[in-house]
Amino acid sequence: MKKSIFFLSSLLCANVALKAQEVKYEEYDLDNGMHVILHQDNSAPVVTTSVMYHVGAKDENPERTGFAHFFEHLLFEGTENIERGEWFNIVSSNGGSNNANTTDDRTYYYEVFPSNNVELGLWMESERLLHPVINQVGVDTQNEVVKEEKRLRVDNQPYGNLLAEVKKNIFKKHPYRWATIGSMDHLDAATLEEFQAFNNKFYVPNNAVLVVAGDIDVPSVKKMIQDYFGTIPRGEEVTRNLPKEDPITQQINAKTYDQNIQIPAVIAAYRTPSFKERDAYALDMLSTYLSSGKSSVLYKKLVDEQKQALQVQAVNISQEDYGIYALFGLPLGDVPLTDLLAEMDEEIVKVQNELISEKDYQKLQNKFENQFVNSNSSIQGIANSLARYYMLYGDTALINNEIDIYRSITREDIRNVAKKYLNPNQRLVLEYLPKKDDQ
């Protein structure tokens, strides 16, 4: 009766803590397209202002990759207000912080200021948005810092350009086929016109979605969104028409080299949905059962009891337009990686002939309802989300209602999708190798 009484006493505070954590917001658009997007929140004096444009490598031309990780330095320049270099010096001065972050999908741009700044940071935004300076100084300046990030972050990461090698073999239409970072080369051929058409293109208010989030009071943050952006010129409407791509009917096999790494790598990679399709949901919980913790199915199998592997992972990254499921593992010793794919392919061939344990699905259910309050447990983080969940998946209350995806997916729906992505005559092998002198 005591174990009744308290398994009853969690569950009720769990679902206190649940509805605690609901994010309130108010929305509503610009005259000139701008999505806003208000969270007040006066627990902390903390305020963040956020831009995310609907822009990423996807839209850029095949022979200029890296426009839009470009612009993610790039529009930290300077504006006709902001003198060249001072932006970072404005911010750190009043107290702030601020990044930007860039993927095939979209760009994102924020500061975190105390709350009494809340428009200086939105003045910055609008700045960057209105009055961008786009000159050969500052193209020449960023080319060589992107340069820079690509040596350290891929060119001399060890496994560096493995995602990049998978993209390249599992899409063969779409511009998810090249890096996010782009080339270095189709930088350097690019004219100063061409930046600025692509600013022109892209970065304007009705691509764009502004986030306010944080200690605010929300009627004089509105007169200042309307005073600095409001009047801001609406942009051509961006389109777009991607091509689609074939569906994989034969294994393909690939090889790449890497003179960073000792040992190799192997990786079975699969084509898989959007992110807002609901096997997108099912496909996460699987990739988690199957390598998250040191008590997952792959680790405990290859790592701790037959070890075959230094390192096993299941991953399932998703995106606006399709996403890649991926196995990786790093054999030890001298395990051949046609051994270790097998061990793999084992796991998964199970997981679609039988349903995973009722105290499995029950973990897994646990992990998603705590990954869910912890999202939204910072004004940095709620900021981020309300804007992703408005541009990609077009549905702002997903911040609240996106655990619900999750509690509807059943043993049957993670059996499912296995058997519906995850075969071999639909999947790329990369055999990821240590590079030799002759090769």
The other form holds:
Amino acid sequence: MKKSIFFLSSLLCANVALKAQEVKYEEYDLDNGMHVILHQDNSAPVVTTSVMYHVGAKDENPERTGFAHFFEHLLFEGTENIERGEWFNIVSSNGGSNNANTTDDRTYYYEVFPSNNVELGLWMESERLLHPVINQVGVDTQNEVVKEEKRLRVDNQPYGNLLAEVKKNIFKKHPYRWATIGSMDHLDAATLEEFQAFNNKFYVPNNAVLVVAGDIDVPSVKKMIQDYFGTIPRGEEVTRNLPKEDPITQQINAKTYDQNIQIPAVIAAYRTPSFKERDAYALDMLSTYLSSGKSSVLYKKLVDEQKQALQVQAVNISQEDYGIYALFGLPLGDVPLTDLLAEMDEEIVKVQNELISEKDYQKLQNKFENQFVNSNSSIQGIANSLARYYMLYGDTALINNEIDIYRSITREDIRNVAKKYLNPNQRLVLEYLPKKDDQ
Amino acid sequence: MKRYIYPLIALFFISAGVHAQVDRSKQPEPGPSPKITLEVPGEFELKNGLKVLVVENHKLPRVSYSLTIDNKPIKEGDIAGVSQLFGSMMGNGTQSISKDTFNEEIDFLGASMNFSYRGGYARSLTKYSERILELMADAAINPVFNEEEFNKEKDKAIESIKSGENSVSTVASRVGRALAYGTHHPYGEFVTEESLNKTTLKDVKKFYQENFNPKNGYLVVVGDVKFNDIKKQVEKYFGKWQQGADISYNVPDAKYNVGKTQIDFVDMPNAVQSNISLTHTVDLKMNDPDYHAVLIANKILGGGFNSYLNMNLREEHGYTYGARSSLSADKYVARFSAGASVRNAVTDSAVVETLKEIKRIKNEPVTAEALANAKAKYMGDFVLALESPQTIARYSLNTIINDLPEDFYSTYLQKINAVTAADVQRVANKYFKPENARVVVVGKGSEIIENLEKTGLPIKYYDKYANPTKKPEAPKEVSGVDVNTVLNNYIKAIGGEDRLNKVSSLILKYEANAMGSTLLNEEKKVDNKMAQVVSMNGAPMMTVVVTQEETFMKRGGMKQPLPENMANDMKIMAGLFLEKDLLNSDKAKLSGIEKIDGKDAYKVDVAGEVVSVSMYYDIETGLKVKEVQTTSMQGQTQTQEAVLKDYKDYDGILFPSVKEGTQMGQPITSKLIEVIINEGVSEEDFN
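Please could you give me the other form, the form predicted in complex with the partner chain, since above is the form predicted alone?
The complete assembly is shown below, putting the previous chain first.
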């Protein structure tokens, strides 16, 4: 648990007079180690039942990448009590909707129902955890589906391999180095026993958090949770000992080719700390300052005024163990990639040496506050945030307090993270180029 | 001031108190329909008559303001459109704050604000909420109406009318309303270019004075506010709002429905699909005890994918991409409609099937399953909408404006759940009246009137503005000319057979600007082969290759073969000069004479199973002046039209240098930027 970092920052903020918002919740553990978070909000008769499992692409065998995402498909195939193909019918004929998603860190499943179907949602999620049917038919079916998804979202998508290329170059040891969707060869080579073993290892109650949020009656929902989940046996503890990266001390230069594009792109990517660190928040604000919206620095300069770029972006992709801060530019016309990079670097140097203006700082604060507030405007959004803050940040209270961290970031902090992380010798410069037929 | 209705949900669960181990082999049954916990808003009224509802919700530090002016429907008469112009001019600064400063401040605060002719909406973080309220009040009380903004908005409105001129759905909606309610009724009148041109800035100011009046106003505040604080703020900022003149008027009655089912037909020669809408007015208010049963009946008839209409017209017959019906309650007059957009050829059958499904729901009880699914879907939809605090606010307001019982929304789901199959049949008979309905059909007369007449229903004819008119004349007969003459004239006009015979390859590049992007369309042609590459801002988006062996589409690196029936149609059209290939073949038909841009042109059709093309050749010059390509698949029909203009000479051959078309309803003009003859095309281009 990494609570120590936040302990300090919450002390710093203790003086902030008013709570930004108050999402009330209650949390506890079942005997089998499953963590439960309940959020009662009876203002709308909606309930979200969701389970987040602490398993993502980083937990995969390097020879079997893609497993975590594959499970996100496989676990809709059916259970001992839910026939194959029935999952979605049950949800829609009861007025609900559902979905799931996977990252490098975790896998998340949820249903949204009218609140009189809370038991149905709990039953379905407990079925998925207790005894999903993992057989060859399901594996073969989902293998095709996942391949189609990869074709659609990655292979056939202009710039679709960009993130994978950046990850590959920025991470040398840590499993963030491979793409979340993984390798189709690995999936083809995997045996049914391997899938079953992955399920037994990671899909255990002590590696999961269950969130029930919305129009609930707490005592009766607790009883249902005990009935449906309490009897599921605890699994072995999941321990992680993932390799640490050595610092980048020399610029990494790389080139890659994409047959789907005609306009080259240049990416400058820096390895940054986990999203749990205070610095990650400052980097978030910096990226918004540089490239979010038409009044941002890079957009105004390169797209609007100098007309050197078709598009320019700065993104801070933070995860549980590390983050990536990336500047991305598409040149307009014949502008060389090196020029574009130099122009972007010039702005980085500026923020390393000068403080952003008070007015820009205030506008940033307003934007982050808005974003934070609106991210909790739906019950489904709150359920997801509660699970994420508990499981990945180790601090559920961030649902209400995270904004205090943004508020505590100063103009100096923003300058300092630019100085600390965004130096040329700490980065990858990737030229992402159109593939010609002979390449 | 906050009064809570306590939901008593806990009561429902008491029965689940004592039990043994759950049986997980059985899918849990849903609990009773949830009651909705709706706060009753705090209320107060300002001296000027503005009524304020406050829903305190401190979960998130944000506040929204929604202002509604609940006027009776307003008849605008010969300046129809004045309300629209007025609404679009609101919220653009105030008497003391310029438009730019106003918008910048809202942006800086991370807030948003917009207005319409009958209200406005704003939201922001709590800490800026007072300032936003102040800006909103200022914008509502001290708006700026100047000549410059007025002209800009008027031009935009005229532009939008013009762009809908040939849109079948726009015309269908206008004529449908006009015929159902009558143009003397505010719901039936419509905006025209003429009425917009008659409207002056003075009218807009007058409209504001007379109709944007706090007396009929409701301000709904939702979010992180304290009743007493917000009361003071609203009094401070909205208290200055003067009550306008008291204009009272009566809403006229809507037109009577017809005594016997009739077809009201509007001819649009450019239509490739017919818009069918069976419609009549209905007396149904939200506080009517039948309301919930009508919702369910409509859901089953035409309110979703599994509805009677959709299953028949789309799933069983493949006439359409989707068929629907609607009946929304209204405190003045409501309207029922049912229909779909269907292929020309099946218009009459679709009318018959629509009538059949409405009769079915009137004559046969719905099945338990259909009823249960309609309820489940309705509950799900209803509940999801409730998540937004704005929905809750809207409900409070609806309760007042529509004179609803106080528990209307909190008992909503129970009432939906209580609807029986017998209720559905009863209300279907009461509210769905095909015997008194007009079936408004907007479509291509020359292809569908003959069949519509066979339905035996009387047909009345209207123009695009709902004026009665005569039955459209059949297209002019062509005499003394056959299709080969037309094709030969064209070939002669663009350069002659000898010149065309010397062409072995052709590259044509057309460029267009659409939504800020540059689109390049490059066609490469040799005998019997064609490759088309569409690029956006220099990046290729899509390639289509048609040869006699292979037909495929390429996006990125992936080849995707086109469906066989589509490929067969497209093979006919692949080649250097289509007219040369069509000559003396049996594939082209001369189908008549139509006016294009006011001049007579021969129309030549090449009909296919999926892709059909119509081409128009100017009688005088022989040149091709228009092309229309229609693609029909799985009940969906798409058309691409292009008017061909300004032929220019390239090496002794004429090509149109301008193509004016529409794509997704947007006009798009392409210019010919390069023609390359007998150079630069290789086999590679077709792989």
